[in-house]
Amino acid sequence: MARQTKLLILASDAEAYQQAIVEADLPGLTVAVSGAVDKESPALQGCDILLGSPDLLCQALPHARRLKWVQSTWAGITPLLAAGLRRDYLLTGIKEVFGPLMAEYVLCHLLTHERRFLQRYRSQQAGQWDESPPGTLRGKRLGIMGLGSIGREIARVVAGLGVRIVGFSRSQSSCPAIERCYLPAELFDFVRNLDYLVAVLPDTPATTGLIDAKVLSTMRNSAVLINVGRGNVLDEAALARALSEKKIGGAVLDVFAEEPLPASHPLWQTPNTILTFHTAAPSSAELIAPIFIDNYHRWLGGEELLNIVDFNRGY
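Structure please, single chain, the form predicted together with a further copy of the same chain?
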């Protein structure tokens, strides 16, 4: 009888993953779960595959002696790229699945802005009949930074409402919904005439601090920034200043340099700012387990896995 392949699930919601995977009845697989890293555990030391969240995986890596493959349950795998961590295994990430939720998030905030949702809600609270006319997305200009699967899905959905879309990417990228793709050297031209700037960039050295005081001061006074990618892309102090001085019209922030956002952080009190607490597209076992299951079948069949991460690119 062939040796069983050993999977350890390392996540705060490990049981939900376990249930989905056991139900899939994968051949030759033994499944163990843990909600925390125990470096003495035989399940960790003897596992062939790790499935879990990068915050736990990065602590587990040194102790997994037989490790061949790691499937991350998060799109953001930055903790696994830390200097000194081993890279002698196959790392697969999560792509494609967050696009629809991210598109709903972006559309929600575009529409609440155009339709003065909060202003009208406050009028209702005050008992005032508020007929101020709404805006429309039709004909507005939206720029998307980062044209991976999430950025392209946002473009597809938002273009369906008549929004004109331009993109920004480190290399030329095309997508039917995008009128033009700007390259890094064209950043200022890219942001100059936008009504909305949506950032969905991964956390890499090249993206850190990309949206700084200079970029913000190039944007229209009425423009709204939506950051739904990673917190590193944004100079938060510069943003708080730009909003307070009305150099831009508003910001919708799902991600931050430090999460949870510290109680003393100025963004809690910055005008025209909406905070959404990293809820744009939460990982859930329902969404992610099928990716592991698909990849396990590929693994068994000797096929190339989906969503392999390039350690050098960082995504």
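We have the form predicted together with a further copy of the same chain; now please give the form predicted alone.
Partners and other molecules omitted; one chain follows.
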């Protein structure tokens, strides 16, 4: 009798993943779950596959002696790329899932800004009748940094409201909703005339600190930055200064270099800043389990898995 393939799920909501996977009745698979890493656990030491959040997976790697494949439940896999961690396994990530949620998030904040919702709410609280005219998205120029599945979905959704969209990517990329794609050497030309800059870049050495004081000083003083990618892309101190000195118009930040954001961080008190605490597109078993199930069938059939991560590129 063939040995069973052993899966260990490491996530705070591991039971939800377990239920979805067990209900799929995957052949030859036994499933164990844990919300924390126990290096002495037989389930960890004997697993063939790990499924879970990278913050836990990176702790488990040294103790998973039989490991062949890791499926992340996050779009970002930065903890698994730390120096010194093993890379002798197949790593698969998440794509084509978070785009709709991210597009909703971006569209929400674009409309909030143009329609001056926060200003009108403050007027309401003060008992003031506020007839100041709203703006409109039609004709505005929006730049998207990162043209993977999330960036392309944001472009598709926002373009329907008459927004002019340009993109920024390490390689030339075409997208029906994007007028032009700028390359890294054209970064300053890319940001110069934007009304909105939306960052959805992965966490790699090439993206770290990409939005710095020079980039911020090149942007219009009315421009709004929305970061839903990774916190490493942004020089947070430079952003706080730019906002305080009114060199840009505002910022909406969902991700940060350190999470949770320290209580002493200046962004808590920076004007024209909205913080949303990494809630733009949360992972859930409902979204992620079907990707694992599809990949497991591919695994059994000897097919190439979906969303394989290149350790050298970081995505």
